[in-house]
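Shown next as structure tokens: one chain only, the form predicted on its own.
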Amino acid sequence: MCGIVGSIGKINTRKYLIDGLYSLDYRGYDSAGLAFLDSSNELKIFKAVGKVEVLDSIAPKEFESSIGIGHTRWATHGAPNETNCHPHVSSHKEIAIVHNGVIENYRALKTRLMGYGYSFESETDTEVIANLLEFNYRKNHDVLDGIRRTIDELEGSFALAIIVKDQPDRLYFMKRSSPLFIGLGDEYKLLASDAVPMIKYTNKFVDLKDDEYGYISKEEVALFKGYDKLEPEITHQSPEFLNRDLGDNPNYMIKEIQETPQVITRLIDNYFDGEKFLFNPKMIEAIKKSDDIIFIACGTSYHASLMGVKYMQYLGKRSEAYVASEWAYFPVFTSKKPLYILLSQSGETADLIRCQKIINSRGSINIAITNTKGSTIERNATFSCLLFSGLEIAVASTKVFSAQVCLLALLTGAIEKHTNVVTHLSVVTSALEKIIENKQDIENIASKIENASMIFFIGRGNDYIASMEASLKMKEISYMHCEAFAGGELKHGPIALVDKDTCLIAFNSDMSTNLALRNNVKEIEARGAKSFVISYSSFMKDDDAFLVDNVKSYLSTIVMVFVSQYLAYYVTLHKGLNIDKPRNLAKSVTVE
């Protein structure tokens, strides 16, 4: 889940390296480095446990040198402390680098190395790539022979920027199962985990494949598998989608959620002409002869998926949802006709790359729903349909949640043919925006609830898989002790946990299930806890502490979910908490 940039040729070194590194920390920051040659050909490295800001203070305000690397980490290999922070240099000093992912037999290889004489100061994985690289490229001096062998000898995920000490005019890199992209200027080059960082410069990239490596200089791209020498494919990008600008907004989490309208509409106006639905007739007609719909998806994600399911019953098809860590090691096959449809914001999920490498495998069909073009998930897909919500820099997720259930939504009106879905979602854009408008009475919900002990979230039906979202999203930021359970659920075990330090949120959005969720709530109230009821106006009560109004049911978890982004929000920005960068979390979660 970590970050890296690189850059070489004609091109500010340290402001890119510096905001490049600025633009990917949701990708990580417990520490961050850089490293660059100087114009004496001298390897400087500087690191700093914490933000990009504290490296940002102690790094050369101004140095000459036309190379250098950067990375912002998310520890998985050893504490974040500057002895483990990126960038790794090897023990004779000839080669530095960055890197993203996890290699999983760097104990083999590191005791092998050992052996050879090599030391290590680390505890990384990282920095047993870098004495490899030295180990097999000393064996003939050259580059890409060593960087070949190493990728015949790793095991995992990796993406690597390069420098060799004595090759100044090249960058070297090398990928697999983890994202790197290269960005192409006329008398520069660059690379970087996402677009993000390179679009001030360039919207030309090279989104490199697994086991590609080779280098880049100022006027040149050499890319590589095995021994056989690549012409790289060239993509564009669109600075809309890639807009990091917080405008008026002090923090990206309330940016978010507050672009969630406009995000339902774009996703209408890419899917729907006004006449007639735009997805792939292929897609539908695939998913149309399968027996059984199988979604796979992590965190919020996961939890989008569930009411995938609720939409796919409804058509009368087979389906379940699974948390992509779990399949991937406990796949399960029920049928002979799968369908298998992938949810991530990122498209970069190693848990779920994992589970499409197996369902490639059997030559499966699946869809990849994801925000991101190009992605590794998107790219291996059968077939893909994107969210076009924007960039999301906040590592909690708000906007890509509704930005899944509304692309389910039409994605069974397509297969349905009823375009009265369309209608529907035009209705919820309007209830969103009518909470936005009275969001000042979410703020007063939080300050009552935000210092109990323990917060449980209740609902029935949707309204279930509404609060397993709250509660994640409330644990995410504000690391409050919170709990999601069925309403009928609580009075089977968790009510033993409930006194007068509990507060109850409840979602109540389903007429047939009002009066036996309100009796849930008045079990929970007889036991000393506070209760906040979240209800449809046309079933309210006078001492609901928020009302909605009325969206189709099938719906109605979008606007309950979005109510509850701005309670989490609402409850950190009063604990004074980092809201946009919780603690040891990352947005983009590359590593198993």
Contents of the next structure:
Amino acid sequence: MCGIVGSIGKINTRKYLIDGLYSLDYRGYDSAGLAFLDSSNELKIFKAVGKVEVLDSIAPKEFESSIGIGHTRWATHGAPNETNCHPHVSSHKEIAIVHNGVIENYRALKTRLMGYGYSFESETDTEVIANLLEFNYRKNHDVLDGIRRTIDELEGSFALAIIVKDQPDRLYFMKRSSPLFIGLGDEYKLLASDAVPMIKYTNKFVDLKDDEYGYISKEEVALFKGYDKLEPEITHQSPEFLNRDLGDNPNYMIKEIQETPQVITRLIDNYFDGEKFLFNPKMIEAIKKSDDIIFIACGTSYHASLMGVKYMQYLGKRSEAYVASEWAYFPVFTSKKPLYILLSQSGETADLIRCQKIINSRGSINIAITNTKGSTIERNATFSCLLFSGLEIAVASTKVFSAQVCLLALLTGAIEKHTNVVTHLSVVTSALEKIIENKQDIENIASKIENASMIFFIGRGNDYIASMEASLKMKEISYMHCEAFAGGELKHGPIALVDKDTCLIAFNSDMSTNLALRNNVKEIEARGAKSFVISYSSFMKDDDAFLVDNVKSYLSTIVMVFVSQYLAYYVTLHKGLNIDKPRNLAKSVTVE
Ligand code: AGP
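Show the form predicted in complex with 2-deoxy-2-amino glucitol-6-phosphate, please, the one above being the form predicted on its own.
After this comes the whole thing, all chains and molecules, with the earlier chain placed first.
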């Protein structure tokens, strides 16, 4: 799971590569590297362990070059050290590559290539591709033929930018499963894992498909699949949705949390024209006709799916949600007309892609709900709904969780033809605005819980779902040990863990469970833990820690999770940790 960039032609190569890597480091930040041909066509390589900042500091401040490639890595094969860092160069130094993906048959290929005298320095699967490309190229000194042969031999996923040392006027590429885009400028051409690094230079792109390969040069794009030459299909992207400006914000997470009210308003505008919903009628019909709505997702998107299940059950539909990494290996097929809803911010999550392949191989209808236009999951779905949330850069998903739940609510409204969901969502945006005004109170709670040995999040019904998401968010960025429980479950075991160093956060948005939940809080307090109740204001108690305005109960999760995002944010800020890039994680999880 990595990010790659490449450029050729009249462009500031260093600036494009380094800026591009900064914008792709959501895909991994264990190491970064770049390679270019200098004015004498000498191959220069710079590698650094750690974030792109380190590479930026060690690479020459200026260099004359019109062809270069760059990489930011999330380690899969081999530790994050300099040897394993990309770019990788073939044994005879003829080819340099950067790679995003995983090669499944790399061991067998490595053994074979070693038999032909190829040597290997790193533990990576990528070095095998560099050597295989060189081996195949050397057969008849035709790079395109060498790439085609290599594609046939590789099993797994790859997006590659390839410099061939004796061909400085062409930057080669090949792609399967991992995303790769070409950006078209008049006197330069670009490559990148997504459109973001390129949007400052062009809004014309070619979104490459599986097993396509070719080269870009200053003037042209040459595209092939197998032995066929293809005409590149040019698409346009709007810069508005690819904006990376931080503005006055100290980091992306706080920027993205605060964007949530606008994201909800934009989503309403995209799916409701003031009178009627704007979803694809065929998609709505398909949902109505199905006998089972199955949600599949990972992490935060899975938590949003749990709300989807509640909405579908409210419509009287059979519905359930699965974690993608489980369903991918243990799928269940118990209905005649299933319809699958796949939620993914990135649209590139490998576990979910595996599920979608199974679903598509059975010819079943699937709807992708994603924030990323042109992503693998969006492209391969029967229907898709975009979340229009703008880029989400912080690893911790915030505004997109709210957008996912909001979209599911709008979809439910569209199925039922109940337009009042739009009014209910407007009330949510007001409640969120008020929370933003009162965020200082949440920071005060953060100060009281940040030294706890463990945090319990509890709730009942929708608040239990909010607890799960709150716990994930807190773990992910603050590294605190957190657990989420349905309020009533504590006494069935987990309460044994509670001591005076435990903190409890209880979400309380449901009148019908208010008393029961408050009893659960008392039970925990009696064991010495500190508790903090986040409650609807209509049934508040004097010692509640934070109050939120009432919203319709089916939307309460958005509001409670919003509070928890601030809470995780402030705890992490106080601990001085990297909020946007927590350890061991990457934004887009493109490995299983
Ligand atoms: C969210 O804060 C996490 N970083 C993570 O759980 C994420 O939601 C999960 O990896 C799924 O990603 P996706 O929505 O892009 O598929």
